[in-house]
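A single chain comes next, written as C-alpha cells; it is the form predicted alone.
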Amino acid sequence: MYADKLRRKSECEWFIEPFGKMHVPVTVFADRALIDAMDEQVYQQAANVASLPGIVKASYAMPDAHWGYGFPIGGVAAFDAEQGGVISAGGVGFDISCGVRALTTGLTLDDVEGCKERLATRLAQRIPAGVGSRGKLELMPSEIDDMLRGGAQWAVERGYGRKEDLARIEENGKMAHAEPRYVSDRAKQRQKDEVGTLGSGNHYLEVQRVTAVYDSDIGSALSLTLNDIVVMIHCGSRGLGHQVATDFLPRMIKAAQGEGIELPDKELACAPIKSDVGKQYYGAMNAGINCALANREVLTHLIRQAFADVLPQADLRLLYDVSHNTCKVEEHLIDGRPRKLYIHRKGATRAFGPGHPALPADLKSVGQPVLIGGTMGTASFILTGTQTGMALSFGSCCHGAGRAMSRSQATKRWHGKDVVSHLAQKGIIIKGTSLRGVAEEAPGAYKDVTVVVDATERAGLARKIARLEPMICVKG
C-alpha cells in the first residue's frame, strides 16, 4: 500500500504525500535500485512516524534504511516541543549513541603490511569484545554517575585519551543536560565493568587503508591520502543504553495513552517533550550518550597502547567521532526562521555543512566529517556534510551499508569459518570471539555500501571524500 504511493521527486529523492493520519510527507533518499530492494515496512514505519504529534517538515528515510523497532533504521524526524512534539525511545534506538570514531595513524600500507598479523593479535588482546565482555575498569556507583555526566571529558581526566581529542568529538565529548538520576540502578549495574569494551553484533574495530581519495583538498585537510592507515571504531553505550530504552518504553506507552496520543504501532512509544516522562528520558538518554562517548575514548586509549606495542612510531590522532542513534536539540531554519527542534536520528548520521557553529575551527571550511561503516569484507567511507543536506534533511545522512537480511537468515546462508577463510584470501584478518557472530555479519548480509554512499552524495546529503578498505577486523 505504501510503496504504491511513492513518487519520484528527483534522481535520489522520493516522497509519499500525507494521507490518513499523517501530518507530514515521507521523504526517502535512494536511487531506483535501492528503492526497488527496500522493504515495504520501511515506508510503513516512516509513514507511522509522520503521524506523531509535533513532527516538522517530513519523516525521512536514508539510502541504507531498513525495518527497525518502531522507527525505521535510517530514519530521521524532527519535533517541536512548542507544538506538542514528542520524544521517542524507539526513535533513538536501544544502543543509545552507537556511533563511529576514526583515527589517523601517521602510518602507510608499507609500515603495517609486514606486521599485520602481530598487530591484529595485539589489538584482539587489548580490546575486550563479545557478548558480556568486561573491561579493566570497574566503576563504583559514584564513578558511574561522574562518567554519565562527563562523557569523553571524564575519560580524558582519568588519563584515558588526550585533551586534544575532545575538539574532534561532537559536543566536545560531553552532552549537556545528562541526568544520571533518571538512569536506573539496573542500567548502571550493567555498565559498571563495560566501559572500554567493544561489545558484539555489528560492532567492530578495524584497521583500514585509504584506497581512494575523491577530493584531495578536503582529504589533505583531514590528513587522508592514498594508502594511509586509518583505525575505525563502531560501538555504543553497551548494556546501559539498552537498559535505558527498556526502562522507558513501557512508561512512554502509558504516557502516550494518558495524553490521548494514538500510536499506530506500540513500538512508537513516545511522550510529549515537555512531560515529566519526556524530560526524564531526555536526561537519561543524554547520560547514555556520554556513556558511549566515554566508552569510545577509553577504547581509543587501549588501541593506542596496542599500536605502541607493535608500531611505536604510530601517532593515532582523532579525526572525528559522531553518533548515529540520538535525539539532539538543534536549531534549524524552517520557512526562513530559526526553530529549536528535537532531531531524532536512528541509524542516521549527523552531517553538518561548512561553517556550522558546532564544528571546530579547523573543520569549519570543509564541513563535518561523516563516518560511514561498511562491512568487514568491503569498504567504509569518509564523507563531509553539505549546506544542501542541512536544508534537505536537517543535516543528516546514511550511517552504513544497511542490512539486506536478518541475522538468522545470514547464519543459515554462511558459516563463520568459511567467512573468515574467504576474507583471509582477500588479505583481511578477522579476530572474532564468536564464529556465529562473524556469520551474522557476513558481508553479503548487507547492502552494497558503495551504492548507498553514491546515492547519498547524489541526493546532496553529503560529499564523498575517501574510501577505506579493511585489513584487520576485531569483532565480538
Second form
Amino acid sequence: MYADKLRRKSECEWFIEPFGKMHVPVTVFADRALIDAMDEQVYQQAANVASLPGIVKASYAMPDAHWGYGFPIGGVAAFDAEQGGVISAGGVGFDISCGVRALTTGLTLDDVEGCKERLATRLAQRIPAGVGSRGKLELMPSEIDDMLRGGAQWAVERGYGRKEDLARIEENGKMAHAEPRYVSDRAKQRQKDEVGTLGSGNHYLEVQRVTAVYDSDIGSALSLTLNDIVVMIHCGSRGLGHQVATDFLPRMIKAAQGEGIELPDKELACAPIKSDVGKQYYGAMNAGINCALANREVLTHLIRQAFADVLPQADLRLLYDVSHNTCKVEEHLIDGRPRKLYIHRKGATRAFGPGHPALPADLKSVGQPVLIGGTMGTASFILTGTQTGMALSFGSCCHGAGRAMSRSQATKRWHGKDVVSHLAQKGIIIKGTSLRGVAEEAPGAYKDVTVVVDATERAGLARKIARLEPMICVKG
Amino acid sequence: MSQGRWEHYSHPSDIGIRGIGSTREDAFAQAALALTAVITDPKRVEPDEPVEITCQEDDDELLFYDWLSGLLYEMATRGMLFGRFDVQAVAGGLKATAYGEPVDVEKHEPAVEVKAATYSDLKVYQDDAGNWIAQCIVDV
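Could you switch over to the form predicted in complex with its partner chain, since the one displayed so far is the form predicted alone?
Below is the entire complex, every chain and molecule, led by the chain shown above.
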C-alpha cells in the first residue's frame, strides 16, 4: 500500500505524500533498481516516523535503506523541541554511535604486499575482537564516568591516541552534553573491560588499498592517491551503548503512552525532547557517543602499535571518524531561517558540505569526509559532503551496503571456510575467530555497495572521492 | 522434562528467536536456548555454573524483554554462555537459574555477539492448541 503511493521527483529522489497520521512526506533517495529491490517495510517504517510529533520537513530513507526496528536502517529524521518534537531511542538504535574511522598510513601497496600475512597476524593479536574478548584496560567506576564525559579526548589524555587526531573526529572527539549520571550501573558494568574492543557481527578492522581516485584535488587534500594503504575500523559503543538503549526503550514506551503519543511500532519508543525522560536519554546517549569515540581512539592506538611492530616507517594519521547511529543537535536552514533541530541518523552518515562551521580549517573547502564501509570482499568508499546534501537531507547520506539476505540464509548458502579460501584467492586475508561468523558476513549477503554509492552521488547527497579494496580483514 | 522446543526465524539484518512450551515459563526457557544458539550450539555449553536471574514486570511481553536483557547482561559481564535454564513464575515476575560456563573460543566457536533483545516482533501468547510462544528479534 505504501509502494503504490511512491512518486518519482527526479532520477534519484522519490516521495510519498503525507496521508493518514503522517505529518510530513517520506523522501527516498535511490535509483530505479534500488527502489525495485527495496523492502516495502522501509516505506512503512519511514511513514511511521513521519507520524511522530514535531518532525520537520520529511522522513528520509537513504539509498541503502532496509528494514530496521521502528526506524528503517538508513533513516534520517529531524525534530524541533519547540514544536513538541521527540527524541527516540529506537531512532538511534542499539549500537549508539556505531561508526567508521579511516586512517592514512603513509604506505603504498609495495610496502605492505610482502609482509601482509605478518601484519594481519599482528593486528589480530593486538586487537581484542569477538565474543568474550576483553579490552586491555580495566576501568574503575570513576574512570568510566571520566571516559563518558571525555570521549576520545579522555583516551588521548590517558596516552591512547594523539592530540592531532581530535580535530578529525566529529565534535573534536567529545560530546559536550554527556551525562554519565543517566547511564545505568549495569551499562557501566558492561563497559568496564570492553574499552578498546572491536566487537563482532558486521564490525571489522580492514587494511585497504586505494584502487580509484575520482577527484584528484580533493583526493590529495585528504592524502589519498592510487595504491595508498588505508586502515578502516567499523565499530561502536560496545556493551555500554547496547545497555543504554535496552534501559531507555521501555522507559520511552511508557513515556510515549503517558504523553498520548501513538506508537504504530513499539520500537519507535520516544519521548518529548523537553520531557524528563527525553532529557535523560539525550544525556545518556551523548555519553554513549563518547564511549564509542573513546573506543575507536583506543583501537587506533592498538593498530598503531601493530603497524609499528611490522612496518616501523608507517605513520598512521586520522583521516576522519564519523558515526552513523546518532541523534545530534544541529542548526539547519528551514525556509531560509536557521532552526535548532534534533537530527536522528540511524544507519545514515552525517555529510556536511564545504564551509560548514563544524569542519576543521583544513577541511573547510573540501567538505566533511564520509566513510562508507563495504563488505570484506568488495570495496569501501570515501565521499565528501555537498551543499546540495545540506538542503536535501539535512546533510546526510548512506552508511554502507546494507544486507540483502538474513544471517541464516547466508549460513545456508556459504561455508565459512569456502568464504575465507575464496577471498584468499583474491589476495584478501581474513582473520576471524568464528567461521560461522565469516559465513554470516559473506560478501554476497550484502547489496552492491557501488550501486548504493553511485545513487548517493547522483542524488547529490555526497561526492565520490575514492574507492578502497580490502587486503586484510580482522573480524570479531 | 519439558516438551518444548525452540527455533530461529528470518529477519533481513538480524535473527528472530522463538521459544515454544507447554507453559509461559517453558517458552521463556526455550527462547533462552534459541538466544544461546545465535552465538553457539547450546549442546556445546556445559551447564556447570548456576546464575540467578529475577525479573519484575506484570506484562508478559515486557517480562520476556527483561528476561532476555537480563541474560545478555549476565553473559556480557561474566563472559559466560548458558546451556540450561530453569524458569519459575513468581508474583509479579519470574525467578530463574541459568546454567553455563565461561566462553571458550576454541570450544564454542562463538559466531556473533548479541547486542540486545528488541521490541521488534515481540510477542508472548498461547496458540489455539494451548502452547505458549515467546519470540522477538534480537540485534546482532
